[in-house]
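The data below hold one chain only, encoded as structure tokens and taken in the form predicted on its own.
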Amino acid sequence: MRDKPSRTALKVAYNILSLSTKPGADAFLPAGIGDATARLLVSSGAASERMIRVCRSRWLLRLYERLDRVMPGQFVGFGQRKAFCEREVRRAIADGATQVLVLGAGYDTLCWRLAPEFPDVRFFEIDHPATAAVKARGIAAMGRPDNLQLIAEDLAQRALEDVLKGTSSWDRDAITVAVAEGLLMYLPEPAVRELFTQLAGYGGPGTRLAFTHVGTRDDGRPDAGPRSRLTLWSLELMGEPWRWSLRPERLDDFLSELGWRRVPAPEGAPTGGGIEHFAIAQRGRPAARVETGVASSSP
């Protein structure tokens, strides 16, 4: 079992720092995300002030852009998926959600930034204890909003429903928006299916899940770009292999099997970034088509 903070989570945070210095990135990056990420990394001890300066240097920005050839578009894609997640959380809150749950939060700052803005909404994060402990130090130093709760649990070892059942402030009847950003590809398919199933039972009607996923190649393995074999091998070597993928054209059927339906993205909004696909699911299967004059409604 992994007992060290996630290197992937740190890599994503470094990427966001560098991306925030890219000319034009402020057009799609959430406001303040670069400074908040830098503050969190330093406050938690995950990175030094010197490392923050390195991440924000021009030469590292150029290096990231060159390395982008391994997974074309992924450098900017990390920022696009941050924007996607924040957009969907804000949209869900506007539609009545009173709980926000971020799964595998890493060093993401979405909850910390939005909690003061929405004091009547409860924000929860769940992450592996090794990463959660580091982040908790940073959040404590930065000032934890009263409506933000950090939960240290390994969802590979403990079921989501058990975690939520043991969280006294969680309201299973409240409309909830959950976020699984860059997480599902690390879980085996049974765990992905179980996550959808359990979340459906621990949120009120209208509960949504904003998530990202990768596609599947013809050989049945996750699509990690033009150098998939090398990328997947390196992830295995890091101890954080990709285990689940899904062809985009299979998404509607996959969700329907689990009692969910896909919610269309706002017109003009990106539906993917780099090698990842973005999707929003809501509890409830879509209504069946009228084939013989009798409409069959979804439960």
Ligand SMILES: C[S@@+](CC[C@H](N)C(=O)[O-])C[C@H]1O[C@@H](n2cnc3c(N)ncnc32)[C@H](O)[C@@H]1O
Contents of the next structure:
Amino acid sequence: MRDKPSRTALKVAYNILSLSTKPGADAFLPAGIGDATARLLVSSGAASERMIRVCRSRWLLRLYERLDRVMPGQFVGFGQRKAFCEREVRRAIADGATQVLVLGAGYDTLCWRLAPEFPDVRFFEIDHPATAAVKARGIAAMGRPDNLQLIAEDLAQRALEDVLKGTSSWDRDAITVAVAEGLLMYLPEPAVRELFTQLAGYGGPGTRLAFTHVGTRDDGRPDAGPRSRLTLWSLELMGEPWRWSLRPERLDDFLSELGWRRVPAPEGAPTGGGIEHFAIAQRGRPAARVETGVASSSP
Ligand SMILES: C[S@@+](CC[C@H](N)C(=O)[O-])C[C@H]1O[C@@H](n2cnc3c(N)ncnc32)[C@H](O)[C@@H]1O
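Switching forms now, from the form predicted on its own to the form predicted in complex with the named molecule, please provide the structure.
So here's everything in the complex, that chain up top.
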């Protein structure tokens, strides 16, 4: 990844702004996400007021809807994945989580919006230093809640364990909900495995991870939609190549190898959007199958 603020993070933020003007989108988008994103982009200097107006114009909405042919469903999918992550974070807090850790946060506003609502929960964000610096400027201008901490680190270079060890308010025993939204495809496989392995060491059995991932094509490369090769090539040109993908049918084995088990999504909730798959994992290996077909439980 180049040492420049992430362009894909900006793309997601523009997408969310435009989607928030689409009739009916407020039925599933998290409340207040459009306004908070606009404020963050302007106060961080990532976008001008004029650009915000463009993002909220009808013609940009039409353009995005046309461009959706490149990654079918992804325009609405970005909003669905925001809704998925927020629902899972709220669900985990209701179930006892006292720490929220958002990895590769970009211009996401979940922590900033939820921190005042849950003053007893500690919120942490980690992003690559080039993007984290811009985000920190914006959050400072908007007012950083005391229970929100922004951490600048390259997760492809430095192990999560080391990053969190140096964060004084991080409590490794607290029940935690971690979010990796639109991040894992940018990390090399060893870094992804390391991340899951280390997260599995935190916070007791209640600790959860909500994440999104892309599938793998028959040629072994990430599946970026019907124009996959062109899309992957353009991501390389942007300096943000996709490096990791996983066939959805391999997910259970992958999680189990790394100390996690999949948690079923609530009934009726989308399990993907556009070209991405959404998943929730909880610490602990899945119940082992025994010959009788009766499952035995493991911690
Ligand atoms: C597509 S953006 C998604 C941003 C945000 N999660 C969202 O969905 O709005 C990918 C994010 O991952 C971050 N990222 C990519 N590689 C990273 C790395 N090696 N270490 C930390 N963050 C990284 C980028 O800086 C960027 O903010």
